[in-house]
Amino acid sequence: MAEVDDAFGFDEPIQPAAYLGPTSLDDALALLAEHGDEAKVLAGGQSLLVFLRQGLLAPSHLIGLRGIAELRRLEATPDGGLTVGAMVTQHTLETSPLVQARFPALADAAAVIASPPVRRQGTLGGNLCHADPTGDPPAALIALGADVEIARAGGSRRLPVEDLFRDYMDPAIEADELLVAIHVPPPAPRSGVAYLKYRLRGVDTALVGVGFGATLAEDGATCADVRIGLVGAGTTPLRATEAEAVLRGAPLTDERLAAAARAAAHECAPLSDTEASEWYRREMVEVFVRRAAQVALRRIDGGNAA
């Protein structure tokens, strides 16, 4: 038996667990498909370490994910998507080239997650495993229409970004499956994309945050299609979709996309806390959702103005 002790910052042990380091994928999950709901898997640790602190978990097993190299993964497809393998990490999508200049959305949601250090050890699949409804990466991969790979022994599925999220931090994940990869489709001629995040302090979660994604008709007025995603707006994140409606095949106009800000904060569904109100928080989804438009249309044609 090994411990996951103060090694971690942390001044007492966490509760004993057999450490598995699985080197390749198939060997993971196997380790799963054997352990079960006995087993917790450890990517970046800046959530799961947290709650074995806190005894909220007592896996008997954790399975580090740091020894799979196609998990950190961080490449283009053929068609001029992105593939981003689950142990990729915040740090690496916040200064990769590929990333800014493609897919800016994802390196602003990563550049805005808590501290430079948790940046340099959370992984994106991890963010989205844990299914915090206030994380940032969630909002912009619905704008960018994202799927995610789920992988168990003998097969994988894919779903939408926006359907991972079950409930309060309970992804549509099995105890023998493993997310291995987030898919990003390629930008669309015409199309723009942005992720907004308003937070109190630097290190803060968001108090709310809104991916947009807006494609253009040939008139170069006209929404085409439009994707909107919302964080810190309910318990989990969630896609806006009776805001799109207002938008899509309508004319982009400031008073199109303020009747469709007002949509987004009538859909959505946020708690009140320590930090904020349900009402403010409905009155930000409405601010950031315009703030968000107006970015993403300034970066049609490739402009990553912010």
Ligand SMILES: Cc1cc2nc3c(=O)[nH]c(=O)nc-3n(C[C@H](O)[C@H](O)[C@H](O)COP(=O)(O)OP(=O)(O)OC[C@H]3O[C@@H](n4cnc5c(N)ncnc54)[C@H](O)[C@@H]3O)c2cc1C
Second form
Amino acid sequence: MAEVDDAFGFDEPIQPAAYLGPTSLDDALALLAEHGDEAKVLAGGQSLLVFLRQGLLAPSHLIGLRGIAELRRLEATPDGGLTVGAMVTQHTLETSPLVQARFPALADAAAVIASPPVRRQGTLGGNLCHADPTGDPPAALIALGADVEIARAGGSRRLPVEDLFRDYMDPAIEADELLVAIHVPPPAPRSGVAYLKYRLRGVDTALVGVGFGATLAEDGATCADVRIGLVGAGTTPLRATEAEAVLRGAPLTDERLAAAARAAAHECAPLSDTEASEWYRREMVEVFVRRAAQVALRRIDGGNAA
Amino acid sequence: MNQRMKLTVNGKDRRVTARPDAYLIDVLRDDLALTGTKYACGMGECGACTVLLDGEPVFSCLTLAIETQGRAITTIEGLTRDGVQDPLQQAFADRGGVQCGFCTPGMILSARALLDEQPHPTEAEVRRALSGNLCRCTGYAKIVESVLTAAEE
Ligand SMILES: Cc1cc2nc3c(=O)[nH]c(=O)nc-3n(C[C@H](O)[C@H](O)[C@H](O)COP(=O)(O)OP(=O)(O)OC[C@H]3O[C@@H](n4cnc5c(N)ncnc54)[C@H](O)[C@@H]3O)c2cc1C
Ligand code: FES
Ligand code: FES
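Next, report the structure of the form predicted together with this ligand; the form predicted on its own has already been given.
Below is the entire complex, every chain and molecule, led by the chain shown above.
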């Protein structure tokens, strides 16, 4: 094919990237060990292929993960948790009866990503590795207490999902590593989790997004545990630990929730951009922490808080 | 370092030689002269480039051709069989769902994927299925009406 500049001024890289399509995880890790620095992993391509087309990246090799069946696993674990292979698509998560029934916050976060064609190809692993501070799944997964599993040839490690986000679009994954799976723990008794996204138009990215997960003590009113994930509220997705501290061990009254929402708005560090100012994003963090809490508490079976 | 690829487009095997990192949209339009698939934003925002891959709507501007080998690609040209249009094409023409026509191939393919999965969708389901396809002309009302009309038939 001729190398032509397209009408919109994007140049394809002069040097074509070679395409490698491993069919097993071991082969993929071996290829990464060999080409790591120069290569890019290609998952659903819904972020990477934009960057390539715009000439922002020019890898020597693209290592496509489509052919690796083990990365497409979506299954309940024996203890009632969930394992999501890195290549499970956002569409699969949104439509999975298992995810909808047991982990609705994750189904909800997948369902509000971009548009149907993006979700058909875009994967959960690709979304996390893109590490966009306005991505939806990170906030839901922080609230769900998920871990990510990262492998390299000869070993693997796990870390809490909030620790994956090192800096703006900079995940804590080295060039020879692959995100393999996302592990969601079983829902605790008397717990509920919700993800709410705030945006102005139907297919926009989040101005802010809030994941809220709460577990009630046996009295059905005291907060035994809580996790709050924020997106659109800093240079990375983040966990609102100060807001959590306001709630943990306390009765989940409207006043407490309002105080926690204020703490979240205070501790986050939103950016100002053409979509919204820092001030506005903080205001919306406060509003949406309260709203997400309400939805999460309604999802708790047998709870009578708030 | 061009590479030979075999793509299955509208039911026919097509052989092309292209860069390994060639995008599906460029191969369809430039190598196979299937210009019904439109190119506008090149970044997943507009839906003009929508095609079906094994029946699923995808953006051909965000798909590598090499990864579509072995899968069935359907473009707008593939919806007309032996000169007979798909009911969606007819409904768009009859109901004024087309103005300039630039968004139409993508709209119709997204709608086709919806009707294949859900033959009698609600208006809300139609709007959701078409949410990745932008139209600067119609204001969407006639498009949604066209899809609902085709679904009734
Ligand atoms: C128009 C548009 C709107 C969007 N709106 C939203 C939105 O509202 N909310 C939202 O959350 N997202 C949004 N996205 C992003 C979308 O979710 C992408 O699908 C996602 O960011 C990337 O997933 P992917 O599978 O396509 O990964 P790719 O694009 O293939 O990869 C993304 C990055 O991750 C790396 N990578 C991928 N998989 C792995 C792995 N397993 N191990 C290590 N590295 C890996 C790649 O090398 C690359 O750097 C939008 C995208 C578009 C095009
Ligand atoms: S050209 Fe592909 S989405 Fe706009
Ligand atoms: S008819 Fe012109 S863009 Fe839709």
